[in-house]
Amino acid sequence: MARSTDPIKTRHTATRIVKTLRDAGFNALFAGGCVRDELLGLHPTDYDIATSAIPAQVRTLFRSVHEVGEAFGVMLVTIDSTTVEVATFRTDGAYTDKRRPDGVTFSDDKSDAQRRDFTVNALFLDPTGATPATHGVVSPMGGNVIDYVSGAADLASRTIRAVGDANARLNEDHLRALRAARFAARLGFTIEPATAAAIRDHASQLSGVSRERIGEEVRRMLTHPAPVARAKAAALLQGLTLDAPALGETTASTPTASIASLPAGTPFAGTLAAWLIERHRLYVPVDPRPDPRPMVTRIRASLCLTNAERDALHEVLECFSDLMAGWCTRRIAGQKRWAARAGFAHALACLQPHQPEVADKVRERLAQLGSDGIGISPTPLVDGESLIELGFRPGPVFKSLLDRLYDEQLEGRLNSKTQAVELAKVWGV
């Protein structure tokens, strides 16, 4: 893992580290995702290095070295403010906790490739060109690819395949099931049948993974810059029956196409809301509308949502419920108050695929409200300080009075502070 926002600088630094290790007589290669992304024509900002040098030997070769997992052979090397993860080739022991190996044995590059999760993540690259390329595969950014698991062929066919026995890989680390879905969605790849079958077989075991890690994987899937990738991620989670243990719900087979229609900048809460709306058919008109709070409480626990994420999700679902309940029939003040809420625009985007005529009507009405000379969310003519200056004491009627005055303003019956103050005196008696 190289920490830098400049991909060219990061690669240059990682290459310097590889050369230093090789000049000292050790084997050293780029490893994992950075190799995959280079072969896909991307420009990685993260570079990992795998080497035959053990941590004590790495420490003698570089000035700035920090231990992050020396028992597992992992060190951080910093050069010119860029930090690169350098790990010793290893073979993993048993995964008792189904998340990480109990111990490791330092080994060689071939053995190291065999312990990795998916073939496209088990590729190595020698940026110096000193190691012959396997099957003549080279990186467009320079360097020879070393491939012990046919990862380059899977990359070319756009396939996610477990290294070796899929059941064994999934049994070692249950989080790999979610990672497979994330990689397939992000890259637009297909999960090959044996790997997909193993994921379904082990799906129920995902419940043993920490909620924090599950939440982070789902969050990464549903915040991909491309909405179509988010939709594919949701569809994969459902198709692989990972949705039930991830969300704490029963498995669904609902469409996810509406997620793909969301604006590119839709935040995590908005995308998650769109998925839940699909799964629970919240777009179907019913009376009364279901209270979103129990669902939000359950999802928060399942995905370890932050307080801000929980509140944002509730906000979108509540606004969606109001749109479905007849926002267009509200009085002007009510329409403006709801339209000014943080989740309203996201809720409207969630409504569009299911109730396009209603969504279009809402947008038409929003345009009218926004051009009425008052605006949807104008600054209040009077506030709490104004009432205190008039001699009012903060209390139960304080907020009620401010709300009534603001409604009058939103509907155009108050257009100056003087008018508002006079009305406050009348109503406050």
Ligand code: ATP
The other form holds:
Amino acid sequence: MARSTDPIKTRHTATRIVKTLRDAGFNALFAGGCVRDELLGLHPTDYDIATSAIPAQVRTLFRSVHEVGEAFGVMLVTIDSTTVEVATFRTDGAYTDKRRPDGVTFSDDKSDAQRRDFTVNALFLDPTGATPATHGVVSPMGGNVIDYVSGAADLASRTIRAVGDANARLNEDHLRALRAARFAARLGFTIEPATAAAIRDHASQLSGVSRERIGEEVRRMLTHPAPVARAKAAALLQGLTLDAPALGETTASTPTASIASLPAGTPFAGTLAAWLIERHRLYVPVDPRPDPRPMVTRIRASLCLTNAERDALHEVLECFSDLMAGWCTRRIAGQKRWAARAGFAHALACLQPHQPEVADKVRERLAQLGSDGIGISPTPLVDGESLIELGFRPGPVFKSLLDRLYDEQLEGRLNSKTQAVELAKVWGV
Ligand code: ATP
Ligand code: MG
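Having seen the form predicted on its own, can you show the form predicted together with adenosine-5'-triphosphate (ATP)?
Following is the full complex, with the preceding chain placed first.
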């Protein structure tokens, strides 16, 4: 891992660190995701270095070294305000807790490749070119690829394949199942059959993984910049039967296409809402509409949502319910109040693929409301302070008075503060 926003600078710093380690007689290579991404023609922003130097030796070679997991041989080296993760080659011990190895043994690059999750994540790269390329593969950014697990071939055929025995590797660490889905969706790769079968076999054990980590993986999948990749992730989770343990629901085999049609900038909560709407067929008209709250509470616990994410999810589902329950038949003030809500646009985007005619009608109506000379959410002509100046006391009546005045304004029956104050005086007695 490297923290810098400039990928070229980060690579340059990571290369300097590799050179320093190699000049001191150690083996040092770029490892994992950065090699995969370089070979795919992407510019990694994160560089991880794997080395034969143990933490005490790394510490003698660089001025700024922070330990993040010395027992695992993981250090952070900072040069010119760019931080790169440097980890000692290691072999993982047994995974008693199904998430982390009990202990590690420092080893060499070949065994370090074996502990990694997927072949495309187990590649090394010598940016100095000193180590010969294993299969003649070089990075477009320079340097030779060292490949002990046929990861380069899997990269070329766009395949996610577990390193070693898929069943054993998925059983060792259940989070790998979600990682497989995330990489396959993000890169547009296919999960190789034995790996997919092992994921399905161990899917129910995902519930043993911490909710924070499950939530983080799902969040990363559903916030991919491309909505198509988000939809693919949701489809993969369902296809691999990971949706039930991840979301705390029964497995669904519903389509996920509506996610693909969401606008690119849709936030996590909007995408999650679209997925839930599809899974629970919330786009089918029913009367009365179900209260979204129990679902939100459950998803919040399953994915360890933040309060803001929970509120945003509730907001979109509530707006969606209102659209389904007949927003089009509301009076002007009601339509404007709902349209002004934070979740309304996302809810409308969720409605579009299921009820295109209704969504088009809503958009048409929104255009009319927005150009009626008043607007959808004008600044209120009177606010609480103005009422206090008139001698009103804050309380429930006060709030409903303000609401009624604002409705009058939204409907175009009040055009000035003077008019509003006069009406407040009449209504307030
Ligand atoms: P990303 O671009 O999402 O950061 P990445 O491949 O760099 O992708 P990281 O989570 O940063 O993924 O992990 C770095 C590397 O560590 C991986 O490429 C993989 O080799 C290894 N790794 C990470 N998590 C696991 C795991 N759960 N099991 C085995 N190896 C793992
Ligand atoms: Mg990474």
